[in-house]
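This document starts with one chain, in the form predicted alone, laid out as structure tokens.
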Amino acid sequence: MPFQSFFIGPQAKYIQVDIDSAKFGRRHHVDVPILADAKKTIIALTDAIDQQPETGWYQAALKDKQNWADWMKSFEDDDETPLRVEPVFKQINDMATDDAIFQVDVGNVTINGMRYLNTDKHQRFTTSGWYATMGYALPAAIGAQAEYPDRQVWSISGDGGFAMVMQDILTQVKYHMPIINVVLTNESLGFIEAEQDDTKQPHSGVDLIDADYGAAAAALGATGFEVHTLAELKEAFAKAKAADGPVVIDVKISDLRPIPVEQLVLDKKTQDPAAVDAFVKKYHAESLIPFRQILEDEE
């Protein structure tokens, strides 16, 4: 956990378990180290401690974030322009097959990805956040199709990685390879974006131009789409069940940065009703609850 010393407290004891004894106490210090298999010893130790009774705590814990999944829900159909990420995530995950592979890029792309993709059944998801690797997305997705040809392997970026490595579809063209490539255009490198607005500092160099990046895939012999509608964005979807290459889906999104949960402006109770109003009409977040006011229900 590279950002633990963001989230825990100072004085919280430490179990690491690995199968490698080499990474013992590799980031941090460990009160209790234990050599085997995470998975095995998370079913020993449940299967070792009594039930607790459910606490109010608890309940309002699992109602707020069935509150937070209902809320991503209810854009999925929005249709608004510059497109919100929802719909276009929502038409990933209706075509997704139960053991793709999705190669997620650095930046808002990340969030997005890990808040959306329904990466459940047999699938896997992999991204290089901790490294900032703008670009990821798409090389990894020609590794991921070169080791398992036999599996659908989704490529997600937002247009600023997606610029820096474009022109490694030729090589998807070359080997035939049937990726599906997503480009989330917003002419902004959002996650710079955001951290520049957080520290009070002037934007800069996070400004792109745009292009169609489907047309661009097309001259470079793979399938290409350009989307700016919710109808569009479901017509190219449907094109690309049948296409046969790759695929590049250029959708233009909105630059709406997404909902930064770290720093929640909601309880007019506790903040200052102003800021909740600007913050709840930017994000429209009308319909999220805090947890305050859930907890004093359940209580």
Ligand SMILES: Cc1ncc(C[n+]2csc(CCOP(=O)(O)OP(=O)(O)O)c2C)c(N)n1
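Just so we're on the same page, rigid core means the largest C-alpha set that superposes within 1.5 Å between forms. What you are looking at is a predicted structure, and each value in this text was computed from that prediction instead of being measured. Numbering follows the first chain given and starts at 1. What changes on going to the form predicted in complex with the named molecule:
After superposing the rigid core, the Cα of Ala12 is displaced by 2 Å or more between these two forms.
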The other form holds:
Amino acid sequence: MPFQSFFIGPQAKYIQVDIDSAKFGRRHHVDVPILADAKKTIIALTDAIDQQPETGWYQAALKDKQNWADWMKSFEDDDETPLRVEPVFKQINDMATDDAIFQVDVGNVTINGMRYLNTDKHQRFTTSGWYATMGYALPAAIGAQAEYPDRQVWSISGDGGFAMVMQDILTQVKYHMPIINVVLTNESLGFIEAEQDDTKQPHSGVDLIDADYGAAAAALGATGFEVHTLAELKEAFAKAKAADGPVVIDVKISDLRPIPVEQLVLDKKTQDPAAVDAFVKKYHAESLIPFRQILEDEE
Ligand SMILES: Cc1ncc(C[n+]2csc(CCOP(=O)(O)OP(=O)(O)O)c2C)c(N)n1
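How about the form predicted in complex with the named molecule, since we already have the form predicted alone?
Next comes the full complex, and the chain you just saw is listed first.
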């Protein structure tokens, strides 16, 4: 896990399970290396431990997760424009086949893909996790479709990443690949814009000009859609189902960054009330409950 220093306490002990001993300690010092298959190890560890009683903390964590899921779901039919991402992912989830392959680009789009795609065990999700290579999704979708011609393949990109590689729609057309390419156009290198906010820098070099990527894709021989509203979104996905060959659905979305769950400002008991109000308003987080409160209610 590349960003573990943000999330895991410095005193934590590390157990690394790997079938390749050369990998031990590459990311972090290891307290217990286990040279074995990860799946078999987890099963063996699970067999060896005793069931613990369910604590208040555990129950609170379940409620917290449910609160989060309900909050995300509450935007699925939101018709605010520019569109939020939730309605887009609802359309994707509804149309995805049981063994669909999702190739997801790098940026805010990665966070949204992780949060909103309901991938189950027969579906596959990949992104450029190690190198974080923008422009990954579209060629990765070509690779997936070439390898699995009978499976449904998606590419999901931000406008920045898509614009870097969009000429390869030609390859999808040439080989008549029925890939569904979704572009989330927020006219920004959104992830970097958020990074500049977090590090208190002025925005610089992150604004992108808009283009009709649906029309551009049509000029390359694909079926293209430009989407601004919820009604257009639903119509485009309905038509995409019937399309022959590659499809590009360019959805104009708001530039609101994915709510930063690692720095929530929701709790008026422990945080500045004015900052809480501003955060809640910005992210429409009215129904998100601070974990402290869920925990107190539980204990
Ligand atoms: C090839 C490459 N260049 C630059 C970066 C740094 N980078 C990471 S995310 C990002 C912005 C992505 O913007 P966009 O594709 O529009 O997606 P969004 O974040 O808006 O969803 C950039 C520039 C990168 N990861 N890869």
